[in-house]
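The chain below stands alone and is given as structure tokens, in the form predicted alone.
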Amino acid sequence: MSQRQVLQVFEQYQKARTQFVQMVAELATRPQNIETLQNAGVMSLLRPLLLDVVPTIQQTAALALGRLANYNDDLAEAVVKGDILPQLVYSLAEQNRFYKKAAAFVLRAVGKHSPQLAQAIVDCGALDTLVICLEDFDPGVKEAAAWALGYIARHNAELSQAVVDAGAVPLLVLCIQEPEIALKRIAASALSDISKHSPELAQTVVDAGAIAHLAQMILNPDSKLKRQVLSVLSQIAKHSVDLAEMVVEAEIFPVVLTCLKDKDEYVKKNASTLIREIAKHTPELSQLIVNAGGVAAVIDCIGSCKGNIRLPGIMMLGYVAAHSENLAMAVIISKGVPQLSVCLSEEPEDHIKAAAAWALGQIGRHTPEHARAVAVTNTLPVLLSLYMSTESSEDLQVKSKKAIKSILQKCTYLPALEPFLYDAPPNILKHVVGQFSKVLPHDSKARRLFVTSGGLKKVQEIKAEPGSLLQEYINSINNCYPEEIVRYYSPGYSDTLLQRVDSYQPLTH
């Protein structure tokens, strides 16, 4: 065989390998092919090609593996079991930028599925190599490495700590300062995944100087970057008062309020979430948000969107109102109650209704004035029907009941209470009658109205256990009226009168 023929054989072999990996990489983009590829034992065929002498074959083999591993955890498991990870990690340190991107993609695709698979990546020593890639001159390599590190950190505090210990955080903070938008996004996303698990992990991100850089990016025109920036700040602020104060000190107010008007729904949601995470900690932080115009801005935002995008804003109003009478009044003055009532009535999802019910309860529970502000929007009957409905989730029933009780115990606005005399179950009726027993002794106009509207008659029909609290309330109400009036409205009184008619002997002249 001549030298030319030998070279031809090698050429054909190289061509065949190239065609094979390209074909597999292409086939792996379509879900319907995955099972067939798996059954054909494609993993074990790709593995030796990761160490091929031809760089493009190595890269395409890694890309194909990444696509397969990305598809489901069985295939990701097969990458781990096939002993492919050590090869990738070894090559990640040695090879060119195209291979590094492909290898980091495989690690991300494996690590995303479960803590166990992410741990397998940590165990094979990948973190140190990925962190070195964060310093690569090529932005695409940095991006691929940041993405893989974020997907590992996402699962739990232990994995996140491993990423921190490998030295990733200061380099990720440098990445958010790079000019490439895609790199900024992924680095911010990774910082968010690290921060979310514990105050200690969030503190490492703060100590690396992340907050000041993130705060400057709130007004970046790129929506996807804004989402990530707001997300990191939320994940930091949620853990403690100290961390929330550090976020606030970066002067994010009133700048962050512009994000509540953003055209991107997730920017709105993440901005509301950030404001909620700050508001929940202390009355002082809530007051700062009120002073910046944050309550009114969140209420407008709730009015401009639907569904889950509304949820953090609804909860934020509840947290603000929970802190004090004055803060709850700030929510009322900014017209928060009608907006929450709308959410309670029109949102189809129970968990959103439950959040609105909770928030309304936090507003109405302070004073008669607060309770009246909720009662006049006709919210109480809606809460009652949600509590009574068998179709409501358990959480919605519990939150509705709690809200009704906390509002009723302060409510002295009788027109809102009266329908409850007819519709409320015994456990709620007790609170309604209790409120009438508090108001009627001091209000002659209300006493007259209570008779003419049928309220007094209704109270006489309530069956209460002798000596019970409910019976005491009924007695207090009855003591507001002359005895003959109470007798007149008591059940059976008309029969007694008729008996007297029957037995009455008219005077004859």
Contents of the next structure:
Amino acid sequence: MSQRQVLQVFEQYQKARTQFVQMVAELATRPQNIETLQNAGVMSLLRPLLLDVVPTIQQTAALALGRLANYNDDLAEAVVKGDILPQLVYSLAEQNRFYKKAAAFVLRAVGKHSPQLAQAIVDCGALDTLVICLEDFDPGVKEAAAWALGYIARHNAELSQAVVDAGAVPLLVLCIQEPEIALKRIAASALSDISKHSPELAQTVVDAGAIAHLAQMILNPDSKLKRQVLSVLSQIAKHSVDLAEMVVEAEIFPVVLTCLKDKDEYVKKNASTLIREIAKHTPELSQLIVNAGGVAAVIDCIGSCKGNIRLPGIMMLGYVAAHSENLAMAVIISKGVPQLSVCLSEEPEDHIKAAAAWALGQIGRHTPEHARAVAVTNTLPVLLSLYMSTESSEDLQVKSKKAIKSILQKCTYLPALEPFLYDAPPNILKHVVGQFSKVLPHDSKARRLFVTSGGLKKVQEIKAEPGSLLQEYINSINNCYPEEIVRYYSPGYSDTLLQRVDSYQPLTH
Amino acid sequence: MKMNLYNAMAVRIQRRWRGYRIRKYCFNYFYLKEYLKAVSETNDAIREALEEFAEMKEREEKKADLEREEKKRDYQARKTHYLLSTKQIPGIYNSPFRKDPDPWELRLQKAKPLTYQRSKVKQKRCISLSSWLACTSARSFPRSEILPPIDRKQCQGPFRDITEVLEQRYKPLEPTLWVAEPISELKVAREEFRRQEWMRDVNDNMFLPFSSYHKNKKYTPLMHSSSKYGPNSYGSQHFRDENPKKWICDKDFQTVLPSFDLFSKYGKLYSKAGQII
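In place of the form predicted alone, the structure of the form predicted in complex with its partner chain is requested.
What follows is the whole complex; the chain from before opens it.
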């Protein structure tokens, strides 16, 4: 055979390989094909193509593998078991940028499913090569490497520590400063995944000087970038007071408050998470937030969104109010209580209702002024109904009970307490009657109102064990009134009167 | 005996002092009221500022949307320019049964027709000498609006002849051979000619002979060159095998040599000793 014919055989084979690998890569983009591909044994066919002579075939094979591993963890495990990873890591160091991107994609797709798979990636030495890829001049390669590192570090603290030990953090901080927006986003998300596990890891990120750059990027108009930046800052600030103070020192207030007005829901959520993480540590930090007008901004933000987006804002109000009564009063005058009661009544989810109940409890528990401010908005009946309803979850019931108890123990606003006499269960009734017994001896107008509204009658109908606390309260209420009134309202008084009528002998002339 | 009196008085003093201390340092009611007022004022200010900010953002977005819409409509009008009504036939947007033409009709009238091949090459026209000269002489040698008087009396003193001075002063630029006759002049002239022909062309497509009418199969390029991962540039972009270690210096061969200006200075030197002028 002539030379040309021999070469033609090779050319045909190469064409066939290229076509196969491109078709597999395209089919792997659609989830319905992947089962069929898996059953046809695509993994064992793709593996030798990774070592092919032609670079195009290698790259396309890596891309196809990545897409397959991305789909579910069985395939990712098959990639690990097939000893593909060491080959990928070895070629990652040498090949051109397209191959690097494809290989980093495979590592990311394998590492995202579970900690064991991510550990397998770390064990085959991929971290060092990925960190070298972070220094590449092509932004696409950097992005792929940063993404893979982020997904590995996401699972737990040991993997995060391994990523940090490979020296990724300073390079990620450099990546954040690059002009490409996609690279900034991915680098920020990777830093967020690293710093969320423990204070030491967050401290490492802070030591690399990330906070200053992140604080500048809050002003960037891209909303996905803002999401990630706010997420990193909140993960850093959540661990300790020092870290939260460092975040505050980067002068994020009042710029962060503009993020609360952003169109994107998740930007609002992450911004309120950041403010919550800062507010929860000490009263001084909460004071700082209140002085900057943060409470009003958060309340407006709660009013403008629905569902899970509201949750961090509600918790933030609870944390601020919990520190001291002055801060709780600041929350009250910023019109926080009507907003929280709206959340309590309209939200369908139990955990958000529980958070709102907890926050209201924190606001109302300090002094009678605070309790009055909460009671005036008619939230106490709502809380009671949530506590009594059988559909509420246990957490919601516990939190609403605590809130009712803590508010009632300080509440002297009688019109709000009256409905409680009628529908409250005995353990709450005790507190209600106790409050009445504290207020009534000193206020004559309240005594008159109590009689005319039928409260005294209801109190008489309460059956209490003699000698219990409830009986003592009832006695002290009864002592405020003349005996005839008490006897008039006691149950069965009409029967005794009728008996007297029966036994009365009229005087006959 | 007096101790009772002293104790009673001490109690009074201490009572007053404790009250004062609590009201001033531990819980200053008026300071708290001031603080809450300041907080509510700050809240109002922040709320206003945030509202303004949100409004501004909305306005900007609306403006950007409007601009995008406008651009899209303009592009559509440019693409469908042929739907404009002519003198004979009213177009579809200009129905004869309507009083006013449709607003699209007006838009079509205003739009510039979209050419199919948008030649993106902005050719750098080499500025021809005459125009450049004229522009430089107009700027760097400003002439007054009124001409100098015809019979100007010679100024007394060792001055040169006025005409000679003016001649020297307004001497035109004498470009060298290299500038006056550029080495790629032929290529430039060819391009110019081609441009003029293209302007006069009615149809840009090459006229094919009828024998090639059935040859309409599209050329399928190699998978090598059409894959998005890129071919190896050796063999297509550079063919030589380079060995930088064997290079003597780091300059490449010159393909175009500069001219030397022996002949451009011919007859233009100041010295009159040669008397060639």
